[in-house]
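So this first bit is one chain, no partners, the form predicted alone, shown in structure tokens.
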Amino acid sequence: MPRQYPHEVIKHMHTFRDRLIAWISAASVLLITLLFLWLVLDIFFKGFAGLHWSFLTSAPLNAGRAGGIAPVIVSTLLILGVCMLVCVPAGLATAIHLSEYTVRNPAAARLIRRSLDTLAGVPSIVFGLFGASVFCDLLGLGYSILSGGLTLACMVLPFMIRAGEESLRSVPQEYRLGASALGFSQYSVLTGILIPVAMPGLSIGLILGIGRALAETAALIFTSGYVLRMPESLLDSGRTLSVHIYDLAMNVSGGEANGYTSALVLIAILVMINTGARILTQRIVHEVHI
């Protein structure tokens, strides 16, 4: 027979596991916290001397040692702006089709988001190669702009088709069916029920897949290039700001200092785009309950 604890004795156990348990989450926010206050500093306190408006209106000079990063911000908003082109809608259309539209064909729906979640583990450097294969020998797009944009696209798209369906389907089905009881329209339901309800979900979407964009450089090195000039389309070749601070770091002896302005400046970037998405997506959660 299985030994019987008094009742005092198990009442303790389950409060100090309560408390280690508790312990243990504290701790780990703790360390997660002094470990990003630690980088973001390091990077403050190292950067912010060379950031002055010059830098950022100005081009870059003796290889990135001096001047500015004006091509260079204006290459990353453009390579930013075709990827998010194509992952919105994209994404979107995606997610809705997942959670909407595959309950009758569930076998279906297990391929593609094994795919998707195959897809999300693939390293960058052969997105990279897939897209130097594809955009810009294929397609005849060459290092470019364009070919960048398209294939951080590539490697984007399962983030936010993932996050957006879980959004989606997270959406109680009591709204459903109450729309469909009342004579909604599907496209009634999706437009005014169910993507603003899980816009929550889909802005977290949108910023891990912005994050990521931002924050990739080896398959930008196969398809943008990291040409230092201003880019007057989006065939021309541009240098990305995460590639310009590994060039820095790595192949320009004294760039040092730039690279680390670069990355505050990355790291401003990244902060306003994540507050700007956060702000609209309460002011359309506000609008909804209204």
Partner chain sequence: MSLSLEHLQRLQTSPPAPLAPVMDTIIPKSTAHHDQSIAVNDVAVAYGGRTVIENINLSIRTRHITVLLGPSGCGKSSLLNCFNRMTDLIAHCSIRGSVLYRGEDIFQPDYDVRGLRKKIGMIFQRPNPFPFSIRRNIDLPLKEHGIANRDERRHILETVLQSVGLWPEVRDRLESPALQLSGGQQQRLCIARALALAPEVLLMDEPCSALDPMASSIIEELIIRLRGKYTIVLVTHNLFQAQRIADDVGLFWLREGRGSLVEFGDKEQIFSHSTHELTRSYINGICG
Second form
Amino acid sequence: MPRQYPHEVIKHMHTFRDRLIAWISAASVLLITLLFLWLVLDIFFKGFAGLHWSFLTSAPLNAGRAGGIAPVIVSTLLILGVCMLVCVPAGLATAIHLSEYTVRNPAAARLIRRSLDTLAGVPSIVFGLFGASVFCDLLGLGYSILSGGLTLACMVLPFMIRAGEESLRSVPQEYRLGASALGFSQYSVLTGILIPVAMPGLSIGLILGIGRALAETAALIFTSGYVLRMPESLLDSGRTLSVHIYDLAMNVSGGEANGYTSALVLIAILVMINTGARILTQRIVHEVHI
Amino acid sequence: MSLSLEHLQRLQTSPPAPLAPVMDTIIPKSTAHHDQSIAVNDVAVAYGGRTVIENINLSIRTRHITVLLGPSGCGKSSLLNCFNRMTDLIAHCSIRGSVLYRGEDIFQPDYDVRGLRKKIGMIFQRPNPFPFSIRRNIDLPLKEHGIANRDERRHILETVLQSVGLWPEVRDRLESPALQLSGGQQQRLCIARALALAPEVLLMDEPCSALDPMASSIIEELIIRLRGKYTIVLVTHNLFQAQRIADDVGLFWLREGRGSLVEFGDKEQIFSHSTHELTRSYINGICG
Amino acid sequence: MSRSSADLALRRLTLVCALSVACILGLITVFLTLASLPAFTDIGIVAFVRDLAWYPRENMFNLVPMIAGSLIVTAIALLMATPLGIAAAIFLSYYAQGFVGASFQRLVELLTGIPSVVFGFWGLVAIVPLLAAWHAPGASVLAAALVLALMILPTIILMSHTAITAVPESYRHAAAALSLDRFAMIFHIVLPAAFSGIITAVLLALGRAIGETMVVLMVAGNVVKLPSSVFDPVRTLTANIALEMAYARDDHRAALFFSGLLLLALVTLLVFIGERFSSVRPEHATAISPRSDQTHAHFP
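Having displayed the form predicted alone, please output the structure of the form predicted in complex with its partner chain.
Once more the chain from above appears, this time first in line as the rest of the complex follows.
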């Protein structure tokens, strides 16, 4: 954080009310920090107690009170896979359209952007309702990994598209001009220049999209359901880690300990994902400044 | 592959010419049709209804250096962008009149633009190598135009890097990022990249103005070496540069907010025998 | 030429993708409306307000307790989070020195990534028992509002901080030159100048809070009754959907979809209000009106 404020200029005129807001804002920060540390440390220490390698690899026993989360992890990965299989091509194509093809038709672009902005704010439970009525009922997929993954895809798309569009837009104009002047077709400009150059940014979008999908619960409860067995096909119901935590907390008395450990696993994955995105971002910033 | 053969033949049969003193260069006065590479007939360029340049008539002689000279903002670059239809990429840009390349109107609706841009290379004001390795910068356009044989591409890579004088400097680090090169080296790489496609015409949009004087003079020498092998159209606002390298000169000026061509002719006529008042004062440094 | 037809195909493909993605919002609206049609025809809009209670099995569909629950919990959460968040943003912008500021910011950024189900879980196992010891039953309006406030705090802090640092330095120099003290500088110059950014942050947080399901589902107690104090349990619109969707049929199901539609309308409204406050995004301006000197290249 660069310090922008010329402290020395006004240091000599700290009045009483100046000290008051200094104290109030410091106290707020202290309060927030304590609450947050409480949350993080509580989950870390109580969750760490149950964390063994076998927790990740063994089947749950007794409705999840004992045993591990192996089928949950498999279901989570499958749902995530379905979601990304839809999101990556559709999101990339939309991002390409928004960043490269909008000049001739700005009205359509405005419409698409506005729709995406609104979509990004729609509550996840509403996506759940939509998924339940379209994927589960209308398309007859029932409570399944497929329904859950497709519902998640609708939810995550706006965020991935926004990230993708920004990173394609940030590719310097000279590269497009240079490639066109060499007689590249649009397809080659895209695959040969734009996508490779924007790749770090595109991966950040992908990573953040995965993070968002992993964190989601409400949209999945009645689309992918919460069956705890190992899924055998994409049409089986399966629960994600988030749904597992919810179920252990709400519907399984005595599931608290394993709930803590599952929460720790989920947070650890998300922290790793966010750290990865952060490192990538810093690398981009670094490269730009060479 | 005919492209590469033709190209190699050209680069090899004509070894880099010794740097001849510019004044000794003989300019043939012929205006025969086969000597004319690009003909510009009554062209006007407008951006979203705002005309930036109009009433342009000139013809570019094959294998000569034509310099489009004039102060900034008088539409020289806009005109240059017409020659390889880069104007297609600029939103709301419209062209009137016709530009003939080898006698064909390049603004016909079904004209093969990719083929045109292969034949007419372009060098930009700011060097714009792609942010990949040096080799990939040359390889990409070659692959794009169908040269699949790796040995062939390697051969072209060496030949073009030789011809821009970059080979001794980068032969050991062809896989390192092109953006690590200095500005002048980057610009020579861009020229090599254009040469790799065996173009007939090179369009250069102030190729030296983003470079330091040293790098700039290296590029200028390179351009002079390319004379006689390629048709070169170069935009500059640098009068001395024009005097040093031009065969033909077109002087542009801003009139009533629009760019127009004041005078066009060979170097001798523009710099020594101009009858045009504006040209004479510009040459003598009175205005501009 | 085959290449140019490939280019055309590419252009069309991306357009089709973009339009289909843009259609998702429309599809959601259409399907929610279709699924809640019986709510309009069989139940009637008035019934959602007039019915005696929410007893779907007896065909009584009074949504008022749930709507009130959503609004009350959100309002209290926002009342707690907004001043706290802005105070923290002020601290980050003007008082935090080096390490302290950086670590606090890092902590807050870490928390933006924590899923709501974890907040809910923690609220249920850590906050609710504490509250229960003070004032039974524990799972209550207060518990939900507290955890919800904690969940939306990072959004408010980070976005307000961005808005505050975006205030031009010259304003602050001018304030200093006028010999204003720091209080006046912050409250009369910086905060008004950053107002639109802060309002956008608060609106975004409001949207997240009102649409949040997991936290309220887990800690609010889920009793369908207008709360008479903050210690009473409450059920929100979102929790109601999550709880009953699994077994709801016919009119009951339609009623749930109708409450989803209500949420959608509410959040869309918030997005529109938010757009009023946030300034025009700069890249739109350059993409739509290219000038000759700053040409925006695009594919022909």
